[in-house]
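In the block that follows, a single chain appears as structure tokens, in the form predicted alone.
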Amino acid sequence: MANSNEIYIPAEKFRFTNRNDLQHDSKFSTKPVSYFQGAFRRFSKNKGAVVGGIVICFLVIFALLGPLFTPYTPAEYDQMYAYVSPRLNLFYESGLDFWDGYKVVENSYSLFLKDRALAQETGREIIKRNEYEVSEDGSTYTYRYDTYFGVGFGKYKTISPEEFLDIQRYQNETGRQVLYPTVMVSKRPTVEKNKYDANIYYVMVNPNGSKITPKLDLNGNIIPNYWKYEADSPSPLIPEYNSLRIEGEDGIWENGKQYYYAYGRKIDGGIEVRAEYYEYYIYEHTQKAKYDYDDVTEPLFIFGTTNTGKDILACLSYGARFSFIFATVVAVTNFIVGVIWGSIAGYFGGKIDLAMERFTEILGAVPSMIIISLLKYHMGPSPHAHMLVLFIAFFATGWIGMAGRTRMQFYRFKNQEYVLAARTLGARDARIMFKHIFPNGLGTIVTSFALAIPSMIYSETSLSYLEIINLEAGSITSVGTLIAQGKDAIVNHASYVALFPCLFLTLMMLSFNLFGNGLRDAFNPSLRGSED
């Protein structure tokens, strides 16, 4: 009887094969890949970790090519510009409400009249479109404040004779008007905190207030209050002057006589001038440089200004570019000491181990603040002595971390069967723990790197900000600098101080962290080819 497991089949179901119908292996049609190209290939899968590393290389870029893009350095400042919006003139020339260099006010009848009368004296655009609200009661005037024009003259300026009539010739050369007639000292305001304020050159209401409003005509204009001398007899006091005056002055005649506005005044030391601070300002770079007139430099500040009036785009980029460079040099020394401490505890062990990892415990127990103060008071308040103490301060621990995951991944792998071949095969101890050892635990000890870099920056950012660590010296600036002086900017509505470098903090930490962890998944070897 059959066994009922068994197959029954036929005879005739049977063939001789052919030499054909063998199956032989085929040769692979891809070509190898090497460790850092499969690497390269998983982290371009990774769209957060690719988006990360295009931010970081364009804030790189932003640190290094920003300064080409603003003729001004941290170390210059202009006070009388003090708190400008940003402009891009792309924006200013198409009337856009946005990035143009005005700011929103909300100013009393007085304020808004001094406004107006700066406008109708130089002509510039003080209020936007002359476009303004009134509250209800009729005490607040809401418009849009040019933050360049509405400089206007600031105070009276003393300037020499020399520049008085270099002054007048870059007038009739260029057309650019930059004197304007001064008032006589006698219809100047009595009040101290106005008597020397250049913008009231008008009548006024209440000369004697504390709140000085312009006196209007019958039309509603502002009434002009300018020193008038007789032509034929000039006085003393008032320096000769040939050169432009406002419209519609070619000589005044009053009962009989001819006068002219004058456009200063003699005083020791000099002549006093209104001078209006804009065509003042492009002047003096354009004497700077050597009256190329082709290549006027016009106040511009694509970010804005700070309280002192530096550029906020030189100061972002200064010290962007100062935060890359002092955090990667850190990182790269710490890198280095990590790895070659830890790689030797990891690998050997025993009491080599316990004794190193004793002694990073007791270093790693002292904070950093008692380090860098007691490194302060040794080196002194200077800058530049302050980066010195911020490198020691972060080297000094900042290594042990490295050191403690580089030792992890040795305990990890040293025992693995392809380390314990190279040592049968009689390979040396360097050999094992860096060819063989060290790249399989490339991925956590390289993202490690790469967030050390964002770690150091923001460490030193908010020591910058607490003022504990001082980096303003020259053309030395912080990120962090910036956003403490925009802490105070927000009160005085110049939000866009902080903005600017919170915007780059925020986009390089974000950046970093994603650029990380792509780093991550694509050097662990325990991942090696399980996308594809």
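The term rigid core refers to the maximal set of C-alpha atoms that superpose within 1.5 Å between the two forms. Numbering follows the first chain given and starts at 1. Bear in mind that the values here come from a model prediction, so they are computed numbers and not experimental data. First, how it differs from the form predicted in complex with the partner chain.
- If you fit the rigid core between these two forms, you'll see the Cα of residue 129 move by less than 2 angstroms.
- With the core held fixed between these two forms, residue 248 has its Cα displaced by at least 2 Å.
- Put the two forms on the same core and the Cα of residue 257 is off by 2 Å or more between these two forms.
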Given for the second form:
Amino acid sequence: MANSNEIYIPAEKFRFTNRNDLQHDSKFSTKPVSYFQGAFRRFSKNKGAVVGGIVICFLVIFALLGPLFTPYTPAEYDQMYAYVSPRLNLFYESGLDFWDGYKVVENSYSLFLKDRALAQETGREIIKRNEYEVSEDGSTYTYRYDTYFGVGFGKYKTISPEEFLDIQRYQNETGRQVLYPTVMVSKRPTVEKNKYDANIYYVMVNPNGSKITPKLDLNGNIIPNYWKYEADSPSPLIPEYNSLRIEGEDGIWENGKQYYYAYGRKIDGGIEVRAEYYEYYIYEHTQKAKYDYDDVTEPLFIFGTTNTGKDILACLSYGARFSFIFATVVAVTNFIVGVIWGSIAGYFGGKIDLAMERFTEILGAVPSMIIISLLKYHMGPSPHAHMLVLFIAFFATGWIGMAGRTRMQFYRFKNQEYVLAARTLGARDARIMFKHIFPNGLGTIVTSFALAIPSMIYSETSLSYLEIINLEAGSITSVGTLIAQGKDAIVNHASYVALFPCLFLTLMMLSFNLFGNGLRDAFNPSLRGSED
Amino acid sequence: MYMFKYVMKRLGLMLFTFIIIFTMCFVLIKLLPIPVNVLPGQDPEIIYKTLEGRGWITNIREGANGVWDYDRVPILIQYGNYLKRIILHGDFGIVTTYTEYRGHNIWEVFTSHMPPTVLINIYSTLIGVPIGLGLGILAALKKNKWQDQVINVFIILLISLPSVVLALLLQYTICFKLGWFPLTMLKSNAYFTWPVFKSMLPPVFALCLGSIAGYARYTRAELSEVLTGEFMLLARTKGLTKRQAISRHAMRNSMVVIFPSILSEFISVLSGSLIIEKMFAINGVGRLYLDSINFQDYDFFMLLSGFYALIGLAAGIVIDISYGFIDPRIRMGAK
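Okay, that one was the form predicted alone. Can I see the form predicted in complex with the partner chain too?
Zooming out: every chain and molecule, the one shown earlier first.
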């Protein structure tokens, strides 16, 4: 119905009062920041967390690639090279007194002379730069001692006649001296503990005493006690030898007669020789078929060796690799089970929740040590069984925390309006749970996931330290076992055995803590903008 | 009344949980073969008779070539026998396979190993609580100043340092390099003499350094939150000095949360730290526990497992209950 008072105003007559006053919705000049973008931005502002993340990356890379830097595996050991100091070729060649494979020793006069004699015979720098300090009363000599060459000859070694020939072939091909002249049995020390010591090649002051002090000639030189024979009348006990000789091809001339040194002694089961262990090690690893698979060219232990002569770098990197893989697998399992359990308990609530809560409460109250020892009793002592024990035990108690956190997040979000809206629109329970509620709680849950990994590695380490769990098998080992060995090594002045695994563990815990704290803050939207 | 009901309910639940754990342990252990190790020159019949006397086996018979055979008593009946002896006589059995204490009464061996563990724990609490609280309070009062930064770095370092590493570091520096203390704790019962006390100090330090960091962090967080509360502003406007306001209002309020955690930690470390006990060779409960696992001395293991489970449960319940006693605002169980 038309209004009589209607005034007709044509459209053209309308105009804006002010052209500049256009009341459009103004566009945001900034880009919208999603939850995860914001979280990432907050995270990258936290320097500690970023550094922690980088260190974690390094540790993971070390665990994954570490085995490539060492030709050894934790299964290989060489008792001769027990407690060998760490040596990095870079520092060794530069001559710095650091990471060079030497260690400072305080020895008695006779041990000092023994090292000196060894250095003189083999031409190795066993006493670094030949520098030593004598204590005021002259009883102790302090010097830097090469733990690699200092091993010297070890004990007299018995090899087969074929090997004896093969070593000679090797010596002639490479020009390296493996075998050194041997000492006649009657001229060796008589005391039981020195009898088999192949390093005593010199004339001793008292061959029947327990001291191994060498007799010095008038010029203060060591007198070799080599077994020599006349060139034209070899003893039947001495195997034929025509390879490199330390005295030269013509032997030595004494009193107008030509003598040769004996480089071996025929005994039952082969030939007894004095082989310099360093050279023999190289020979063994490069020439013998059974060692062909390893890439060892010379003994070199970047992190040193343990009391059984295992390469620490190998033990540590294989142990770390196992720890990381194991912890991640357990954490993922815990995550999946915990999230499912927690979301059911949290979403449905009521009686279901109560029953589920009681169950987790009782399970969570069982000390994990009890679970582990009971499982250990039932599964037997093999390392693979122990691995399974560890997995079950960490799983049995680990998922409960995750479930509790998920449950709390579900309680927080399930009564919010948007969930109600989704339900009104007909969304099924599963959709509401995992599409609408779960992503909101993801931040907290991911943080606890990140913090679960170091705590699991730490538990695993402690349990192997306590020797409750023994994972030593083949190429699998644990950092905790290494720490336990390191503790014993301290009294043997080999603190590096403990140093490297402790450093690894500390760095890992520290960086995961920083990383986890950063993650927690980053996922907390209430901190948004607070740091600007 | 509400309080009483609540406490009773919690205690009942705790007992229920404990019985479940204890029974589960017992059943799982009894499913294992019985370890019988006969010493040379020992009559195996005596060992089997002992086992029969304890109610584990019955119907012993010696077969041909000296192999002994027996029937096992049903587990539930064994459990009944076991509980009856514990309740009526306080008898937890005798040590069977743990060589060092073979033939001793388990309960006596257990109690004789309590003092070192408990003493080290008490010393560590005595040192740790005041220092931890002090550092936390200082950090909260000087928030974001240099004192706070230094304490924070200290806290994060100590918290991240695994106790294995911390203990090893202490042992290496103060015991081995500097030689101030013996490497391990002396094996002596004279706990209150100077040499033994001195040898206990490194493990005490190792134990308390970790808890100092924990207390400091907790106190700092709680106190700095309380300090921002509006009632603090009110206290100041009423004319209280800063010191009065902090000590009478802020401290008390933050203690509501801190005190139960101290109590609970005290209880939970009563069981000792296995790592520190092993590192410093302390002749305590932790060592017994590790050895009973290794020797498969099942009766011993049962007692110690029960002890550890009980301690864990008690530590949890103490937090909940003490809240109600300390803070009148929290009325648990009230509608």
